[in-house]
Structures are given as structure tokens and as C-alpha cells.
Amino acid sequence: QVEFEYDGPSMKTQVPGPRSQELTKQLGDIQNVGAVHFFCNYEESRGNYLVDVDGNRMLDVYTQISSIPIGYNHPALLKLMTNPNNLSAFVNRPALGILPPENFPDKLTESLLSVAPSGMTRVQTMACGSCSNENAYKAMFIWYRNKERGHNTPSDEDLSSCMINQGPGCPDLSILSFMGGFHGRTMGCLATTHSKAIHKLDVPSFDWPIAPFPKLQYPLEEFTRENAQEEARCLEEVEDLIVKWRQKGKPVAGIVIEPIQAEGGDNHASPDFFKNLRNIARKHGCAFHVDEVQTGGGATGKFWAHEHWGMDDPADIVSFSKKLLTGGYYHRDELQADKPYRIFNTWMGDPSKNLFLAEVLNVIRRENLLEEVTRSGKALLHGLYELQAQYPGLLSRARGQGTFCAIDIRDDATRNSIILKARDKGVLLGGCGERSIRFRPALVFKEYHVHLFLNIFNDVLAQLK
């Protein structure tokens, strides 16, 4: 057991409790506290427990939204917060693109490119998720543009349409993206995020693409034959329509895709739809953008959720957020912008994230945690298994990879009750989907966890039979 942590939920009032209320009311006078869920004690909360402000302590299956990697108050991290020569990196945020920190190469090397995806060795650092998507959205249709001029300068032409939002120097150049999949909720990358509408209502888009994802039947065993149908169906239709954008005269510059739509559903596909994907990328000069942002950083038993694949080259371009506590993206060599200022923004970043994730990665390393989070997540999905043979109608489609699992409740409705009753047992748990519970523990998740949990998750399913 981890030496620092607590050894398991323990509940005072419901949740929200009474403090939890109070602020939520004071809150509501500035912002608007729609989504907000109760308010936190992070002082108190330790390992894989989050407290509340009235004392209730949760085991925590959704961590921040899968962005929690190594606990609440890992004692590696607060001890680099103790370390006089970190100061300077907490108490200074510089402008990264035109004045960065002179170690600001070394913690990069030492963190960020130290787990570089492969065949990548380049990365920009930014702020978070969405604003990584949107510049690789940018660097892919820089170099689009680049080849097809044949060369980085641009026509007066170019230059002056550009600032009147007209072509040529605004192309008209498109991403195809997925149904189900969530890139963020910045304008490009609202383009292309198709997961639930509240996300996208009112808001001005681009015309672009939206191909089919794989919809996959449970147990996959029992269902070979459909389910390659399935993904052969929704292949042939992403060239369909990279070939219609081309003939309307707004051809797709790159695809964006998740290795797991995780908002969307937690939808999976095999590693052969994504490397024939990666195939039909390059035959039709795409770039081929895939969005690590919720499964990278190890929850998938790997560090990359692409390394499923087993591919050499899996991506042009590879973005991340989340668990690795900094936002950004890989790339390779000719993704790289041609010009300074083209990919910018006042932060970039920030380098005590580095700091941070280069002790995270030290942590992963030395406790082993991909090869916990391998077992656990074996434990966890051979329970939900079990679960739903016991209650076949209201479980189904238990699915995997590593910790980052989920399972469908028979409706919203249902689901949405369980999320509650679980929270008032000391589990915190998130949705995603029409339907879906997702699990999102952090990587110090333990079989002991997985067994507390489960034997929990039973008592809520046992009183909904």
C-alpha cells in the first residue's frame, strides 16, 4: 500500500454536502456553476482519494478527467516543490517562443522528448488540450500549403487576401475528422468534434468531413467477421470522402483521429483500422494527426495508446494534454513551421509542467506503474466482465485497454443514477457517451483499488436489479 495514502472511502454527508452547497451558491454569483459537481479539499486528498470540503473521501476512478497521472499529492512532486532551485521556474512564467529559461532544452530532452513517440523528434510545447489541436491544425495546413506551392513564400496575392479572410491566402482546406470523436472546444477543433451537441450549439463552423467511426460489436471475439465488415465500411468511406472534398474544391490537408473516442463513448478499433487509416493518409497527402490528449501518458498499459498499433510510423503529427500536465504536440521534421511567429502564443506552455512531468516520468519508471496499470487494468475489465453477466440487463459492452476501460448502462438515465449512488458510497466515477461509465484512475491505481471498487460498483448495482 502506498505508504502516504488512505485506506478507503469514507462518507459524512451525501455530495454535495452542506459546505459544498454554500460555495456553489456563493459561485453562482460570479460564474456559472452548471457542471460544477462539489468543491475539493486538495490539501486532504491523497494518492487515488479526492476529499470534499465537508470531509466525504472518494476513491477516484475519473481523476480530473483523466488527468491526474501519478495521485493526489504524490510526495516525488512535493518534494520538487521544496527544491530552492525550482523556484525561479514557479515564480516566472516567461513568454516560451521569444524568451525561454536557459535549462529550458535539457527539460525538454529530459521529459517530453525522453517519451517522443516514434519516429518523432520534435515537439511544441502549449498551454493545454484544445490549443495543442488547433496549432497542429495549423502546422498541417502550413505544410499542405508549402506543397502545394512547391515552396514557404508566399504570393503578394497570398499575403494580402489573407487579411481579408479571402483565397487564396485563406484556402479553402478541410480536416476530416470522426463522429463521436472530441477534439476540444476551440472554433477549429469545435469543427471537429462531433460527441454531444451542447458542445457545438450556436457556434459557427467550418465545412468539413466527418466520417464514420467503427461501431464495434461485444464480446469482439464473437463478432471478427462483423466487425472488420464494420471497419472496411467506414475505410471506404473516408476515401469517399476525401475525394468528394477534393472534386467541391476543399481538399482534406490532414485527419484527426483518437486511438480511443473517449468523450464520444469510449469507442475502440482495431489496430488495423487505424494502420490501414494511416495508409490512406499518406496516398492521398494527408497529414495524419492522431489526438493523444486522453489516452496518452500510460492509462492504456502503454505510454502512447498508439503503440497498440506496433507501427513505425504511426502519425505525422501526435498532441497530448492531460496526464503528461503540459500541452503540445510531436511532429515530424516537415510538420515543423516555416516561419517564427506562425505557431505562437504569449506562454507556449509552461516550464514548471516539465519539471513536474519530468518527475512523473521518473516515478513511472521506477515503480514500474505501466506494468500496475497493465494488471490492474486486467483485474478491472475481468470484473466488469463478471458484473455484467450478473446483471445482463442493465451492463453491457464492457470494454479496454489497460485501466482506461468502460462499460454501457442499459440507458442516460440509469446511468446517470448509478454515477450518483456511487459517489454517495465514497466512488467517483465519470460518464461519457449516450450511455457510458468510463474508469480514468490514476496510473497508482492497485489491484487492491480495483477489488474496493468493484465490491462497491456491486452494492450500487445490486439495489438498482
Second form
There are 2 protein chains.
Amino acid sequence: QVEFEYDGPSMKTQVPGPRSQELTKQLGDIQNVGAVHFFCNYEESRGNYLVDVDGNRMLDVYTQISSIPIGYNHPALLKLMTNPNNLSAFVNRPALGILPPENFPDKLTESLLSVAPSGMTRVQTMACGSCSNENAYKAMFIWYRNKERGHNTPSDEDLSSCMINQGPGCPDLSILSFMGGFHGRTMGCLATTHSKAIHKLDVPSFDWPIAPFPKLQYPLEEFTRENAQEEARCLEEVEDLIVKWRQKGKPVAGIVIEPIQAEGGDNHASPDFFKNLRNIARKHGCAFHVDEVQTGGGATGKFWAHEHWGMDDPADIVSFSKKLLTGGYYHRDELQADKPYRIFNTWMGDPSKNLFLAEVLNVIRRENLLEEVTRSGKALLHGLYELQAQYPGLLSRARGQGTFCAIDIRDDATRNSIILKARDKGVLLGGCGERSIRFRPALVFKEYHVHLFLNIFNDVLAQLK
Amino acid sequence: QVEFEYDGPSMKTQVPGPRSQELTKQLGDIQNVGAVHFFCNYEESRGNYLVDVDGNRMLDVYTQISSIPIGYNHPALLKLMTNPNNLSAFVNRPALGILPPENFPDKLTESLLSVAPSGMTRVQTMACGSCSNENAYKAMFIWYRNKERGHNTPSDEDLSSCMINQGPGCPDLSILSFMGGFHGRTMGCLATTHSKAIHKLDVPSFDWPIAPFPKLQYPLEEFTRENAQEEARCLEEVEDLIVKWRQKGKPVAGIVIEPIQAEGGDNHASPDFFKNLRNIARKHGCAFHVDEVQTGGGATGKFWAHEHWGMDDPADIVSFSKKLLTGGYYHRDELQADKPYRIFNTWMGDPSKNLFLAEVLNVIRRENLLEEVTRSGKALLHGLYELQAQYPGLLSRARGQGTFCAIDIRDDATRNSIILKARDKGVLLGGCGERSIRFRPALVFKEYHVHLFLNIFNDVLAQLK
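Structure of the form predicted in complex with a further copy of the same chain, given the form predicted on its own:
Every chain and every other molecule in the complex is listed next, the one we just looked at coming first.
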């Protein structure tokens, strides 16, 4: 198996083509298909190119909602599948919390722990991003209550009241989150998600505090003072909310935040903002949870987006999923649940995903992909700046770190139209926030892919103008 | 690859042996290992036998918390892995909700839909049992609110209030669950889980109604009248709670129940109880959700435990995971979310698990495994009755359907001691409830495995007496 990629997009039909439409109709008898874009031929997809069932080959700058780390059908991953020593990990999925396989500690060490955030030597795998955050929240609640108790022995009243969902066993604790944030869609996570109404509508929730996330003005260098004021305003609001919710009898056990609000519109804040937020958490005795489900895995040019803050002690908990292929969270030692079966479920992750992750990390190191991302990201952002200068009424607020970039379009309708037009020209893009396009290529997106993309994007914009 | 199984347990050391202890210490630097039983050599495990890292070979009557459908390293599953056409499904995990693979509708049809519960033609896959139940609850809330509205167009107030976790957009709806039930550990699921305090302690919850689950007296034929009264009492309480919570302004959108309360102690109820409960749900306009995460997949002798109720319209939602290898839920047409992205996440399941499931279902049909289970289950329950007659002070309440059996031990300490002693003799068992042992063999557990198990179990009991 040699590394092999197509030399560019190749379009045979509009997208979705006739075969995709037929399959969408078929699937519509089984599921709601309102979100289906088209059907894929994953066998024929390679590297940065996704091939659909009508033979269209598209440059993928969205990568399955940012979840494909090193492109489609990477030879290293295919090779892993042909190694007979690995078969058992796929065929016999264990209950990891009680009966782990022999190589589990070694696999964790060579995969997840080899990229552990600063200050963290402990990690818990989970099946997906939502479960990772749910369990991270539970870990923070458990830690907080033991801190309140001064010991970890629950009272008889704790034990009996929790069985019927009542306090003190089920305490009125809260997680502070940010407007525009996205942390998943299960009910605990959903109470901290505030990016789109359709995610939350009709689902009961918790009365938890929600702080404003800074709305920075661009270009950053022209609005230094305003942006600093905006960040200070948000931090002040965070402290006010912590005090207010403590007074309400619903103390904030933890603060959860994304390094870049991804679903919510690629909203950035400065390293100083995060440093100050970390200090506020510490001052008020709240755990600090950095959700790297979308930002983690290298797309910002560092393995974790929080590394851009330059802190030795960036967080108490860092959760991940998507490009890491397995979900889970790292945590500082104090955040480990004090007793077994408190953080637990049947599968607790999936060792077959750890196998893939270990190989992905090998590829990232061998091919210096973080440097590639930094290089491609510079070219991408530079290209976006140029386009934004060229189409000032249409584009604004080009921003990003590594290839984790975004740009705003003048309105929602135009944004959606650009995404569809680009697709028909062979480029897959995704939206985020109210009127942004987010760029989420795989780590193997090289400078020549950037230029290929920018040319097509330019064509689309020229037609719109 | 020929089908191959060991001819019995073979023990080299106490369990955990020295190698397991060494690995537990190693893993203890990374995770809480309080729940780890021992480390496994999955490569050497076969059929009903789990081999550990110290070379001990044990008859597995617990099967990774009831999640291994057709034993370890089944040749059919290994063969599937060597088919090059399947590689892509493992290496390229799609965002199923937007970009499904070409064979997805066909794979759903040949796998999950081929065993769909009566009255259901629609299924949504999810990554695990908790996510399945969380999304099933969301589907019930969405359905209920649209019913309340009389249409599915949310008001501006709905849309703005839900963004900040407040009503009417985040309504005060509830799910009615049962004391002793287990439905998962994420925060929505956990509010309906009431089996052990350690699962719930310190985690905020919802004020949702909790009904008593019938406590049947055994042998059933001696307590017909008492058990009927007990079931009537519980049903009456259900109706009272529905009325009470409606008056409290927290209407019951759905009722969730297991056909056999599994974690909670293998608590059974009669088909009449479930029929009446289904009718109460219908009468009060609540959705009826049957959680078959542990009971589904054939262990009761029917593919779904609810089939024993003999109803054409058993439920509005049936959720599954574990032996089905993928999580998810079936639902009646009305329970489908009206708009895309309401029930959604990045992965929405995993097509590689659907591949395995399709093959597992082929094996179940080809080898008539449901009949085997019925036969083995009769032998198992008969054997338990005999042992219970032989050790009346020690054992009681033998019960079960298919091989999904349990027996009560005189107290918690004795129960735990029996499980450990059986393990050192080469039989793996699990506990449930306060003092029960649950039997959860794979579907390939034949009559001779039953006798092998009963002999060893008898030895353990004889030593205890």
C-alpha cells in the first residue's frame, strides 16, 4: 500500500446526485434524513478527497464534522487492520472498567498519555464526546461535594435521598458555561450548550449560570483596547454569576469552556482571557474544564488548542473526542472519583479505537503534521485575508489558528448558498454560528490543497459578487 | 477457521493472578482501578471461555456485563474482519447523520430492522446505551411538546428561552421511572436510574416521579393472589404519580421501564403488569419506552424480552445496546423528531458495529440460537430450583427467562464470597441488586455448559454450607 491521493476534485453530477437521492429516499423510510448531505463511497475516498456514490470527488475541508484526523483510508490505518494481532481488539469488545485487555495500560501510555495536557497523567476513555463531558461533569460534582464535606464519607441521608433524586444526595450544584458554547446533546451536556435553539428546544434543563463569551472585533490589532475591555466585561460577569449562584444555593462546581467556540461560530478569545478565567475558577474553588472535543488533535497547529495559552497548569479537566477517535477526558489527580463504579459504564470506550489513535499519533509525528498544519494554516489565513480585502461587502472577520479557521459571510442565506455552490465545484465546507464558514481540513491538508481550495472558493465568490 | 472451544475451565493461579496484579498496579497510575477484576487475554479466549493474563481459563456466565452475544472470537466475526470490502467501515468512521455510506440503508435493513419490535419500522443508532436512552427521552419530550402545542412551530419565546435553559423553551416535563431501575449514568438517564446510591450520589438530578416496581414473592404459583395485588398496587401508584406531577406542573412525557430490572436485582413482573402499564401510558398521553439494553438480543429466549408479553403494540420506543453491539432505539413513526438536527451528534453510531451485528444475527438464525437459549435456560432454571431445594437457607427466589436467570443469596457478604469462590474454580459470575447473582451467558451457552456450571456452583455451595 503506497500513499496515494487524487490530484484534485472531479465532479460528474450536481450534489446530491441521482444515486444519493435514491438512497436518501430509501433511508427516509427508516430515519429522519433532513440532515443528510449525500451518500459516500468511503472505499474510493482517499486523503483529503471524499468520493460520493455518484462518482463525484470532493476536496474535504469539513472532514465529517472535524473528526477525520489524517484523511480517508490512510495506508497506516489500513495496514493496522491487516495485522492479525489486532483482530481480537475489534471482535471482542471488553467491559474495560472491569476486564481490560493485557495491552490496555501500554496502549493508553503510547497513545493518549503521550499527548497528555500539561499537569495531567490520568485519563478516562469514553465512547463519544457527550459521554466524555457528562462524566467530566460528574467528576467535578463528586470532587466538589467531597471538598464541601471535608471527607469522602457520605451520610445516610446523602445515600437515601440520592436514590429519589433529592438533596442532599443529589445536590443543587451547577456548571457555569458560556453563551455560544457547545458541549454535546445529552441532558447534562445540553444544559451547558448554547449555540442553536434547535439543539435545546423542548428538552428540560437545569437552572445553571451562563456567562457571555467575548465578542472580539476584527482585525484584532485595530481593536486592542475594545477587545481587552470586552474580555474584562465577560470575566466580571463570570465572577458575578459565581457569587449569585452560590447565593441562590446552587454553587458552581465547575466552569466549562472551549478554547475556540466551534459550533457557536469560531469565537476566539485571548490567552489572557483564559488565564484570568483559570484564576477565577481557582479563586472560587470551581474546577476548570476545557472542552477540546472539536479543537483537540492538532488542527490548531498544536496538539491541544489550550497550549496556545502557554500555561503549565491550563485546566483541571480536558475532554476530547472526534479526531482522537475515542472519547474521554484527562484530569488532574484530585479530580479522580474517590470510589470505583462512580465513573463507570459497560464499555468505557473501545480499545479498537485506541489502536487507531496510537497509529494516528505515529503518523502525526513521523510526518511532522503539526508543522504542516501550521504552514498550511498560515497560507489559508493569508488567503482568507486577501479574499476578504477583495470582497469587503461579502466577507469579514477572517480568523483562525493553524488550519482551524473561519470567515464570516454577509448573511445566513449567502453563507448557505456559498457552501452549496462550493460543493458543486468540488469543495466540502461546513457552517457554524449565525453566518460563518468553518474550515476543518484533516491534518494532511498541505499548502497545495490550500491553494486549490482558495482558487475554487474565489471562483464561487466571484460568481456571487 | 473452524469453530473451536475449550472443553472446560482450567485454573493456574488464584484470580487475580500475579500478572493481573502487576497490570492493575500499572493501570492504577492512570485510572481508578477499584472495579478491575483482572486482565484478559482476549486473543486466547474462545466461545464461552474467557482466558486471563495468568493463563486461567474461565467459563464466562457474565460476558462483559451481558454484552458478548455469541462468545469470544467467533469464527464468523473473525472472517468478517478478513474481508477487504469491510476494511473501509473500520478505518473511515463517518458522521452518519450527514454523510452515510452507500450500504447504510441496506445494512440497517438486514441487521436492526430484521429484528425490529412489533409495530416499529424506524430505528436510530447511537454509540452506547446511555446515549440511546438520552436521545429516546429527547424524542419523547419533543413529541409531547408538539402534542401540547397542537403543531410543531415553536414560538419566539420558546426559541429564546431555551437558549438560557428556561421555560417555555426548556419545559418542566418529566420521565416516570421505577425504583430499582437502571437506564444509564449520563445526567438524563441517571435521573431515571434507581438501583444503587453510588451511581447517583453527588450528581444533580431532576424532580421526576419514581414508582414502585412490583416485588414478587416466589415460587410464583404459591403467591398468585399476593403478586396480583402487588402489581395492582404499583400500577395504581403510577397513575397517582402521573396525576400528581401534572398538578405540580411537570407533566410526565414518557414512562421508561425494563422488561426485567437487571442491575436492580433481576426483578420480574407479569405480562399483565406490562400490558396494563402500556394502557395507563396511553390513557394519560405519555409515551411508553421499553429499555432493552440488557434484556435485548436473545438471552430471554426471544429476541426481545417484551415479546414474552404477547402484544402487537408493545411500546412507543425500544432502546438497545450491549449484545446488539451498537446502541440505538426503535420508535413508532410519531416519535420521530419533526426536524433534522434535533436528534443528532457527530457519529450517530458506528457502521463497523452494524457490520458485526448483521453477522451476529446471521449466526443466531443459522445456529437456531434462540431455541438453544430456551433449552439451556430450562436446564439452568431447573438446576437452580434443585440447588435451592438442596440449600434452602442459602438460596432462594430462583427465577429467569431463557438463560437470563438469577437467584438470591442469603446476604450480600455471602453472595460476594460465592462469586469469588466460583471464580477461583473457573466460573465467572456477576452480582445484581442487594443479594442476587445474575446469570448472563452468551447465546452459545449450551446445555452441557449449564451442567458444567451447575457442578462447579454446587461444589462452591457445598463448601459454604
